[in-house]
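As structure tokens, one chain now follows by itself in the form predicted alone.
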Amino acid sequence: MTFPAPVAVVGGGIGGLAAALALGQVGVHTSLYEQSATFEEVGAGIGLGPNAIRRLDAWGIGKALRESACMPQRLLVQHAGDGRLLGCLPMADAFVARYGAPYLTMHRADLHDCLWQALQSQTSAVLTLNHRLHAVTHTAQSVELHFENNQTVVHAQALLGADGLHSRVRPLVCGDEAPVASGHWAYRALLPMQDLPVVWRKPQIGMWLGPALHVVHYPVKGGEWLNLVVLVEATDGAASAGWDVARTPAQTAADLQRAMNTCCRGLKELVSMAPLWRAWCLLDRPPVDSAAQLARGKLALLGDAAHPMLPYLAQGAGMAIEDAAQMAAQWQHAHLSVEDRLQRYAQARWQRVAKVQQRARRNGKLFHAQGWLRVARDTAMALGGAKLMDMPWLYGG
């Protein structure tokens, strides 16, 4: 039998088009399944370590990645409540000189852009938008995607799931235990530049900790704007993740009023500032807890379908870009066969995303901590300054 398309992405976002690309550079022909009618990534900021640069580098797609990025030239870590600093850790050229490429902040949507861009001109992949998987059949020698209101059936070696939090692919490979609400909630706005007070105009990362709660903000789009986001711990929780989530504008002032209290007033004058404010409720799921959870025969997960994670550590897009990397240099040993393929994949992965996982959580409890563990923390980065705050085993990798 020959195949039009040796692997088949379900899922068209960042960690889809990422699997492709990689694939593609490695000579795979892949097809690519979006459930979406329209092919968008929806969002706003996102953080980019030196370990997903160097990976989007050796894509061929720094440049045009650097066009609407920003690279903040140092960390700034305050206190929300009076506004002392408590650490701060110098990137841009530094972060450059030790780990070969730098820390970039830029729109979720820019992103996705040069990815795709890339993808269109490598010429390796066909999207197939409008396209909602429904069943999995599997044969001696292939994978069958069957999909919602089609009869097609899309015969591939290989299918790898990129579908997000609540991926269809994720049953088949380690079960179908639904993701469990986190009782955090991240708030996020997009403000211009030119409208901000000079202060808030700084090429640099922000993050403000105070009690149940954090703020980050970071320029994006080329500095022209803003990215605001405000994590709170809320007294309720939702049925599903996503970009927008239905919330009254009552309940949006409700939490962001008592989350607030207690802040600084210049923090509360730029959270003030924010025309529209997008509800993300945060979904959690344990960390990977062995190579089984990424992958099955011929079946294998990639980014959030694999590994969800609160984001605490800015890496969600980052390990995603990472597994992208990883499936194609698996995919470089002709003699194996796919299954064989796809479990050195897993076995390569688990290990670390799992760690990633477990530190995003443990952040989110010193970002908000209270009592003792807020004055241990505040004093360990005192003390500790720039190397506490610096995570070598993270952005060397």
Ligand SMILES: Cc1cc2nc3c(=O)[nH]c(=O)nc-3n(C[C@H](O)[C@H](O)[C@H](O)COP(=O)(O)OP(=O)(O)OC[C@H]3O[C@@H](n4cnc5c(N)ncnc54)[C@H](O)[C@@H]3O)c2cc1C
Given for the second form:
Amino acid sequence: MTFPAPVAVVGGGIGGLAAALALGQVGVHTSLYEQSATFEEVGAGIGLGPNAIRRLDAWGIGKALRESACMPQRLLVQHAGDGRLLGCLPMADAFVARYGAPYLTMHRADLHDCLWQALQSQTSAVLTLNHRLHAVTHTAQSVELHFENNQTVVHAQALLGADGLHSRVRPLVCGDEAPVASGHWAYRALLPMQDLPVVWRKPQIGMWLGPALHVVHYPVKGGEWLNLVVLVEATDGAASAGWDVARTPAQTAADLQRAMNTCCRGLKELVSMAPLWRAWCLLDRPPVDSAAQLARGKLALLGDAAHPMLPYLAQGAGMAIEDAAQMAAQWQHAHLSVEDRLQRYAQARWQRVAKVQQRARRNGKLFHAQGWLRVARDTAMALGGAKLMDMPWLYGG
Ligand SMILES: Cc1cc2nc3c(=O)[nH]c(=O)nc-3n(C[C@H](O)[C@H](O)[C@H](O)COP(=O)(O)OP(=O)(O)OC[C@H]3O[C@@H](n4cnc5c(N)ncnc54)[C@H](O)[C@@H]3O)c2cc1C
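Compare with the form predicted alone: the form predicted together with the ligand:
Now the complete complex, all chains and molecules, led by this one.
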């Protein structure tokens, strides 16, 4: 048995690292346990809205992050079939003026590394790799964590489950239903910018909407790479496979060729230039419907463990960062019990994350629309333009 830490965090992804960092900054000591033995270059590009960047700036890691991140000048939305412009949202300085921080695009590993470096220089956290949470038991005073590898038992005042989509902590908080397969796949690739025609090298986010698919691209790693994502609705019954799976080149070529059949030549050419693809079968859960789904007793959930979402609002990591900030804010109430702090965290978060989950699902329908819905979407974009694409409720929150 090891000595009790005030807060145990399980999961060393963006959510877990952010929680340990934020708690440390308000003087709360944490022990963080991650199942992997090392952190590899996991994931691909992600975008973070000003709502997340403001929090990272407040934690003092915005400067380091900006060394590898890119600041897109605008979001351009085009029709995947004929390339027609549907809408343009100015970002960069306009976002800084409006929301106090920019929208940044980056490689997930760079964000992870910034959080990890910051955490290592903060003496408030003990980071332990190669520890896979197996079970949790309670005593009146503490939570007991049992790990798979070496029978370690750890006691803590509270346990934060930041252990992702297939969380071990989640069933103890709010039941055990499985994640839902959306039937959508994300194919992700990184392309060296120097090999691309100049038309693709612009500091902007490009989004292309087509029937049952959309494509997103933006620069990452200081503009040296283009992150390219093709999101398609599966037709081959492979809807419930694993999370990050390698598809053979032949499978990928067939998937993309079929899905992009009606896309314009330029877009097809861009997709054909990607050297290597990885495929994600997209899973989520129904939107959170009460605070009880985020915390119970001495346990709380954050990030994908609490509210996994489709990436159609680009906010999964952003919401995990917001969760972490809110959690730290509640631990500043020293007069409250541990249970009350976690309850207040859940009360403060559940409606916002539920709205983001709902909007992400709705975007999936709008982005992939066909028939009358597509006509209505395109007309609304033509009339509403930038105003429709901006989201003060999200970026200003
Ligand atoms: C295609 C795609 C595009 C995306 N784009 C964006 C975007 O643009 N912007 C954005 O904000 N988000 C985006 N996301 C979502 C974002 O990547 C996730 O929401 C975010 O990474 C979740 O972080 P997390 O820390 O909650 O979970 P995870 O990253 O899943 O981390 C969980 C951690 O817990 C560990 N773990 C699991 N079980 C155990 C256990 N039993 N014991 C110990 N450790 C354990 C895992 O090894 C892992 O390190 C995207 C997702 C996808 C799939």
